[in-house]
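One chain follows as structure tokens, the form predicted alone.
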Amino acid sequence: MAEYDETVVSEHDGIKELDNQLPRWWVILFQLSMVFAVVYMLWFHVLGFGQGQEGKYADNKSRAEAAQAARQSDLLASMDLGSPSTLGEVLSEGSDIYQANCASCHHSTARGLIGPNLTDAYWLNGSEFADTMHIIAKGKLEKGMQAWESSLSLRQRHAVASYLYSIRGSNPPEPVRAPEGDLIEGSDSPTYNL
């Protein structure tokens, strides 16, 4: 057993502070941690060889974004964006998006409020599905229609346009807006342009 030096360094209120040596294993561990800290600082912060938290975060984020873009492109490739969907989940999503974003101007039944009636056979910007997709994406600022291209994904815009096609000819009671635009015979039928 190691002998301790009983040399008193200071004494206060009956408490003696002795000048004991630290255990050798503790001193070696402390010295190794100091060496590690210096090497770590040089490697990561001074020389920039290692990848820090910011770099790992950026890498993980870019990998996640690439995976999300790949899933999105696979989904879009499997969808026929040139024609309206008749799938229940797509129409349900379109209805939810419509109610959240479009109903304030076009009414919850699409009979028209500030914006035009979307259920009749009169069309301001064309009655084809591509026209509907375009007007949702680009808007019509002079008429007060905002562009949704930056707010809604292509899939979401397709869902809304598909929903609008599904409610054509629903003839909601008491349309608020008088017919506007060109009369396109038969375009108020849900099967028009399918």
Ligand code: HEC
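If you superpose the two forms and keep the largest set of C-alpha atoms that fall within 1.5 Å, you have the rigid core. Positions refer to the first chain, counted from 1. Quick caveat: nothing in here was measured; it's all calculated off a predicted structure. What changes on going to the form predicted together with ligand HEC:
- Residue displacement note: residue 153 has its CA displaced by under 2 Å between these two forms (rigid core superposed).
- The Cα shift for residue 55 between these two forms, taken after rigid core superposition, is 2 angstroms or larger.
- Residue 67 is among the residues whose C-alpha shifts by 2 Å or more between these two forms once the rigid core is aligned.
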Second form
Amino acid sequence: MAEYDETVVSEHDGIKELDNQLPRWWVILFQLSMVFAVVYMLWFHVLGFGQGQEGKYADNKSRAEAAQAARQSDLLASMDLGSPSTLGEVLSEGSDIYQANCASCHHSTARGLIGPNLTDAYWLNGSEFADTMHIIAKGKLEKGMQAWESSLSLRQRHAVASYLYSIRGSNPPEPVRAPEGDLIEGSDSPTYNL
Ligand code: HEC
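Right, and the form predicted together with ligand HEC of this protein, after the form predicted alone?
All chains and molecules follow, beginning with the one already shown.
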């Protein structure tokens, strides 16, 4: 079969429509693209063997989330929760937690309101960092101090306790709540027993 067939199919206003065959390579490509479309549709949309954009996105997302969780638990493991942190980001998180949850009873400057002054050297429940961590977790319900272990994570309690440590001895302006508890020398310093 000649590639160009001069047979005139129709002619209008001097424009001829010829009966040309499409080139074989073109027809084969066209047919292959139809086969491809059918296979593609079955593979991705009917049988579900292939992973589409959404599946890939979900996969990558869960991988990234797992990596982030691993990084966080590494960070937590590398952080010594038994002593106060002096890292700026931990203290600023602690400050935010304090203002949101604790300022209503201890005042925004921690000078004391319903609860005791947390910046002085007098302590009802001990002056060590572990004591602060303990009372924050367990509270003292009969005296009106809430237990925070169910609403603040260990990391958050560590952050707020570190913040409190950092503002020890900050001498907030009057009126400061009268001292309560035992005087423990030096415990109004952010470097106490570090
Ligand atoms: C509803 C009021 C209230 C809230 C809210 C509150 N506290 Fe207290 N807190 C108290 C009271 C009252 C005490 C005194 C308990 C006692 O008599 O032993 C106290 C005691 C403490 C103590 C021990 C002080 C000492 O002298 O031994 C620390 C530390 C403390 N709170 C930290 C916090 C932190 C941190 C938060 C926020 C996460 C918080 N509190 C929220 C009322 C509150």
